[in-house]
Every structure is written in C-alpha cells, then in structure tokens.
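There is one chain below, alone, in structure tokens, taken in the form predicted alone.
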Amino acid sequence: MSDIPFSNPGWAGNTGEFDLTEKEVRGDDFVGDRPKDGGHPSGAGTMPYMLVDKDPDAPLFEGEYRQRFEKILTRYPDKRAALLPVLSLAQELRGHVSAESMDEVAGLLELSPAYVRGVTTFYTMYNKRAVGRYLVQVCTNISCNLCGADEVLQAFLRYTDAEMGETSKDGNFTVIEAECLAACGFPTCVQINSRYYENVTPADVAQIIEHLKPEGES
C-alpha cells in the first residue's frame, strides 16, 4: 500500500513497463521544480496553480514572473487573447484575483477595467477573495452526490472548524462545493489546491487534514 493519504486502484496502478509504484506515479508533489519564469514560451502559460504560500501584496509582475507574463504574450496574437492565464499567474502569485488585481491586470493588457472584471467572475476557478493556505473543494454533482459527497463535505467542515465558504481560524483551510471535477468515475473526488484525491469517504477526512497541517500543528 502507498503511505500517501489516498490510493486510487484505478488508472494509478496501470504502472506499465517502467515499473513504477503508486506513490511514484501519483507523487506527494509535483515532479521536478517548475520555474517561475515558466520554462519554456509554450508551457508558460498553462502553470495555473495553486500555490500554498500566498502574498496578497505581491507586485505583478516582477523579475521571473514579468519574464513569464512577457513569454505568454507571444503565444497569442493579441493581448487580450492572454487574459486567462495571465489572471492565473496573477492567483498563483496572491492566491485570489481581488478587484484590484482584476484593474492591474486590464492595465497590463490594455483592457478595460469592466471587461476583465466580466471575465474574472464569470469563471468559478478564480477566487474574488483571499483562501486558506489549502483551498478545498469538494464536488457534489451526481456522481459523486450518489456516493456520499454531502458526508465528505461535512466531514471537512467539521475537521477544518471552517464553515462553508470561509477561512478556518487558523488560516490553513477553505472549503467550497465544486459543481463539477471531472472525476466521474472515482467519486468523492477532492481537489485541495492543483492536486486530486479520489474515492474519498468521510473515514479519509481526518487523514488528509492532519497530513496538510503544517508541520507541528495538530
């Protein structure tokens, strides 16, 4: 069995002929550091992440983070076309796109502060206000719904001392419903920052939350 919190006997076994373990396919963090400057133009912009440490007072962009924004204009042929994962970086780097971000960013791309504001909400992935440290969210469509995500959902809640949509006290969690994770087929799914926990039940809750918890925490 893997020692991360959460095994998944489906496609995360199909370990092929590199003879990989579970806990090396999945991973506990991403493989490999990704650079701030975003690598390579083509993979510039599509680093959306959620990060664990955030600085709401961030500038944007500066030293890597303005080479990256540089690299993500020349992968579109205006900048507006930018605009999706250039309010991505700016949440990666202050962990929400709060309204003067939202006013940086139309600077930056010469859009109207209106315009990006309209785009900026309609999309659920970018949050109007500061999170926790973990972003937590649970889906309760269908799938997931008929396998207990309203137990799960409860079960953080409950273990995060956070209520529904607001940040824990101690500013580690915030827990949200998601309408939908695209994991229709190993239902609870959790997605807590940029990473995936599946098959959850209500049993597992405790497990992920203490493994989160900062280091001395408890």
Given for the second form:
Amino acid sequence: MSDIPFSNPGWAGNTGEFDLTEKEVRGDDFVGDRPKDGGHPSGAGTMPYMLVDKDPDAPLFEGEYRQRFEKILTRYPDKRAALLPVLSLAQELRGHVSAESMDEVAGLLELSPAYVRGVTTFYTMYNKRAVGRYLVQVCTNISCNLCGADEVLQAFLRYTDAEMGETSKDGNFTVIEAECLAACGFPTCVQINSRYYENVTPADVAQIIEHLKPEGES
Amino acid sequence: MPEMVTLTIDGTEVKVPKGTTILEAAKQVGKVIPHYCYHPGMSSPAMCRMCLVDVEGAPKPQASCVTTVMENQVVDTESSASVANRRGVLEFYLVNHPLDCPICDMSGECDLQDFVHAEGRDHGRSVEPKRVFGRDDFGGDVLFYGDRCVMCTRCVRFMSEVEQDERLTVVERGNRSVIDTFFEKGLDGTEWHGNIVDICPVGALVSKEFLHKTRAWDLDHTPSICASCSQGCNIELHTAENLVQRVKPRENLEVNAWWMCDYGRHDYEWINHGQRIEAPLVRDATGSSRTTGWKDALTSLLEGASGLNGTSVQIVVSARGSNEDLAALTKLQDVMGGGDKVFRVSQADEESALPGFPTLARRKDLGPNVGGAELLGISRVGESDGTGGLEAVKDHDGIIIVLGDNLEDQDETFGANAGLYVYLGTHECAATKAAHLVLPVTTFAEQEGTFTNHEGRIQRFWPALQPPGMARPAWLILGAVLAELSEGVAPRSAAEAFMNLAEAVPALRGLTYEGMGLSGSVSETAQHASLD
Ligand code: SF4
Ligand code: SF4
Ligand code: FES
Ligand code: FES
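Structure of the form predicted in complex with the partner chain, given the form predicted alone:
The next block holds the full complex; its first chain is the one shown before.
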C-alpha cells in the first residue's frame, strides 16, 4: 500500500494539520496489491487482500503504533476524549479488546478501568473476545432479512464450520449476526473485517470463503 | 438574598430561589414527585423519566428534576398526562423486574414498590420472558441483584462524583445494560461504598451484613450521632428486638450531607454486646462484693467519699461519654476537691475525606466527644491506640472515678491503693476488680444526650434501646450524688442536665436543647474561633 496522504477532503478527521495516510484511516486490514482477476462480483477479492495476523500479546503501544497513539492524543482536548480511537487502535493491533487491554488503555489515558469497560461494551464494533482472522458479520436486519439474510447466515456457518459467535477450528472465521450495516440497497450485506460484500446470496458463500482462505489451505 | 421566583404547584403558590428545580420546589409544598435518577447530592442525568410533570404552556411533559422554576409557572404533578406518564414508565420498569419483593431486602422501603403500588397498573401486559442477570458480589459490603436494577445510575455517579473512585459503570447497552465493576476488581478498598446501598432506590444494591437479617417494616428508626469518630455524622439507628440492626446516615448538610463512612456504618456491634453490668456492685472491706440497689449503692459512695475529705479526685473518662455525663462528673470532682481529669481515645493513622464533600472526613480521633471532653478541660493521655497514660491514676491513693473507659489494657492492680475507686461502665474486666463500687451506666444508644464534634457543633442523640437491668445514664447517677453533696437539685432530664452544663461552660452559653433540634448547633465561641 502506498503512503501517499489519504486525500479525501470530506473526511472529518482529515482537517487542519493532520495529514492521515490511508493506512491510518483504514487500519492494517488492507495490505498487498489489488488482485488482477477482478475478484468475485460480491466484492470479494476486488480490494487488496485483508489480512494481517493479529497479535493478542502485542504491547500497547510501541514503534509505529506508539506514534499513531501520540498523534491521536493531539487531536483531542483531553485524554478521555481519545478513548474510542485508542480502543480501535488496540483492537487493530491485538484483534480484540480484552479485559487486560481495557486496563492498559485505562492506564494510558488516566481513566478508571471500569469506565473503559463501560465504553468498550457499549459499542458492538469492539470485539470483547478473540475472533478468527476473518470476522464475518451478516446483516440480518430488516431489508437483508427480507432478501434472505437468514439463509446467507446459515450458509456461512455451514461453510466455515463454525458455531454462531464462535471461531472455526482452523482459526480463520468467526461468524456473527449484525444489525443494519447501512447498505440496505444491496441486500444481503455481509461485512468481513472492514470490507463490505454486497448482494450476497447463499450461492456466493462458498466462493467468498475460497477467496478468503489463506493460500495453501482449502 | 437570592432572587425569588413565585410559581404554583398543584394549586398551591410557592416562593423559591431562582434556579431551584421544580422537583425541589414541589417538596416545599409537601409534594414528592416520584423520581429515581435524581439525587440532590449528585448531577442530574434526567434519564429515568419518572419525574415528568405538566407545565402550563409547555408542549410536552417536563422533567422536573432538571427544569428550573420560572415566574408565574403553573405546574401540575397530578394532571392526567403526568399520571399516565408515570403509569406507563412504571410498566416498562416492570417488564424485566423479577417482582421478588417477598425475598428482597428493600421491600417495605422500595421506591419501585411504593410508586407501583400508588400509581402503577394492576397487572402488567408483557408476556415476553424476563431477561435474567442474577446476582453479583461487588466486593466490600455490597451485593448486586441485577434484575431489580432500574438503571438510574445513582450508584455509578456516587462512585465517580462523590467518592471519586470510578469503580462502577454501565456495561453493555439497551436492555442488556447492567451495572458492573471492572471484572473482579470490585469495591474492595473503597471507604464510602455503603452509601450506594442507601441511595439505590430499589433492592438492586443490598448490604451483605444486613442481608435477610430483618424486614424493613420491623425496624424502629431513632435519630442519633455516629459514635465512631469526631466528625459526628448524623445517623439513624435502626433497631429491632432491642438490638441495633443497622446504621443509616441522616441528612445534615452542615456535617455529613447524606453520607457516612463504612467504618462508622459497621462499627455498632459493641452497642449490642451482651454480658452487661446490670446492677450496682458494692465491695466491702473484706473484699467480697454484692449486687445491690441504687439507693444503697449511692449511700455507700457518699459514705466512702466522706471519709476522704481533702484527698484529690482523679477522673478517667471516655470520649464516648455525652457532654452531660462528662460535665456531671467534672462538676462532682470539683465539689469533692478537684484533681486531674484525663481521657484516652484511639486514633486512626490519617484522616480520610470524602472527595466530593470534603468537609466530611473520617477523623483521626475515633471517639465522638473528644470536643466535649476538651471543652470541659479534660486532657488527653495515652497512646494512639487508646491504651496507656494511666500510670499516675493507677496507684493514686485518694479517690478514682472512671466513667466509660473500659480499661482493657489495665490489670487488677488498677486502683488497688485508692481510698475510693468508683467504676461507672458497661462491662466488668480485670481492672474493675479493685473497685469499691461498680455502677452500670447506659451507652449513648440507650440514653438521651449530646456530643460535641470536631468543629464544636453540639448535636443531640435519642435513646434507641432499652438499657439492661438497672443501668442508668451517668448524668443521672452523678447528678444525684452531686445534689446530695451540694444540697442542690438533681437534674431530672437530659435537657435539664444540658441546661446546667450550658450555664456552667461559657462556650455553650445560649444553646438550648430545643434550639439544637435534629441538626445541632455550633456554640458561639466555636464560631468565633473558626472566624479568627
Ligand atoms: S443498582 Fe440501584 S442505584 Fe445503581 S443503577 Fe441500579 S437501581 Fe440505580
Ligand atoms: S466519618 Fe466519623 S462520624 Fe461519620 S460515619 Fe464515619 S466514623 Fe462515623
Ligand atoms: S438491513 Fe442489512 S444493511 Fe440495512
Ligand atoms: S428524576 Fe427526573 S428523569 Fe429521573
């Protein structure tokens, strides 16, 4: 991925003196080059490969992450206000926000651990438990539901061989239900890590999963 | 003088300072608008929606806990919209509420029970299964019954705003939200968490110590003063079967607001301690002792003292004695010839203040009436654990009178050389062996009286328990002896005893029992001292 500053003037975080790279905005989910073959019509494979192995034991924060952490702090009037982006950073690094992460973040931001726990659990986008390399969130809210989201969900569970909310044995997939992903025009919408897959039908699922599986596994 | 605003609440006109909320203004006309999240000692999030009232001209019901009064406002707390609102909100509160009142400690003093009983629906319409959280040990003295919680967040706000140690939070969201601590890190180590049990409007937070001990409606409430440090928190003793069952803080904005510390709250078992001295005990020259009646006991006291005219009288008192008790003894001492006056008190290593109400602190002196003792010229002796310091008294050969100090660190040689050794207390011990007279006195919980706190505020307490056997207040016993010796009149009530005291001690001049009322008063001298 290039390091050219991410230049979307409409993005609220990109004002004033803060020049953010695409990586800083999207996180580490996008790595590698865009595939040449055009990928799956649902969107699978049309974007750069989304896989960086998370390290649940990575320190909070060192090196490049430390710099990003410091940068986040400069954007807010006080440390408390920086809590959400800092939790996101911790999750990007470790894959989920564990009790230990909450405690460490509380220490870094001089907040009480209980308060950080309250905030973390309020937002569903923070994973409170470890998830697989791919977190598959199938929208089962109304529009998607009317267009067969339940079957899509079942198909994901079947092909990944995972229990609902649990991680498949190979550690690759965690499948959960999500509420409206705001892509109601393209039901069923499935979010895998930070990518949207739209108009997904049960028939697409096997192929999507094939696209995602690390090379060498089948 | 603050600017005043006149408004009408439920047809009654009321004048309150500008900035008052409708909810507080309504209290002035004797109307308590039902509420959960509002507490006068904390911020108002206006989130429980119980307190909505009709305000003339407003397009929709207003949250009376945050809406401030306006000139000529007309408020109706009983309008059909207000009542329908409460009825509806209460129905929602009951959707997931377990309705386990029969086994709930709060039953009988619960705001959910009361409000539903007053204005709720006869039957709920929800047919869905109830969400179940179960119960959780929050550490310290607190047990959490998640299903009873109405999510008012008073407990969370107490910990973050008043104790300022944010141990509690709301975790999750929507109907899964629940109060919790940071995983296993509960309330342990915090020093004021008992207050969250008091302010929880329902039975979600309960005291482990009080759990299933007795029913709320079986308790008698007596206004009193905490006897565990010199702050003098206003409290209520809740009693049943002649035992203190629990202690609750009583509002006094000058002293402790609505709060009290956990140390004071749980330090009451000594009041219930059995094996009390129940009758006066007289020891004759041969060393054998007999129990007897008051008349006989006081006669022997007077006889004993008459033979010792001119010897000095050493007195040892306890900082748990009331002003009236201590004053009666010092006066008696003067009449009998005078001598040293001492008291001992244990001390904590440091003061611990309540950050959100810093004039309240658990003080270093762990006795309620150090102020009174010092006012009467009694001097502090001994170590910081309340022992020692009695070397001079121990072998005194004149008269020794001990009042209230339990002398636990002393042995049977205490007072053995005395011409007359009178012990007024609650329990016998080694050091009372040599006493010529052991007289049973009441504790502060069994008598009426006053304490002087660390800033010179004189506060009254009332009798909550029946004294054991023949135990009497010390002021009554000593007052009778004094009347005999000085041919005066013995005080017949604690109020009279206080009057005698207020006349004798310049610092208390002008104070009256009635004037002190429930919240006490600060003597003028103390006021001057604090102004200097
Ligand atoms: S536990 Fe009690 S005080 Fe705390 S939010 Fe629930 S009802 Fe309110
Ligand atoms: S601060 Fe002192 S007076 Fe108040 S409750 Fe605690 S021990 Fe009792
Ligand atoms: S309902 Fe599925 S994206 Fe809106
Ligand atoms: S008391 Fe007003 S909304 Fe809760």
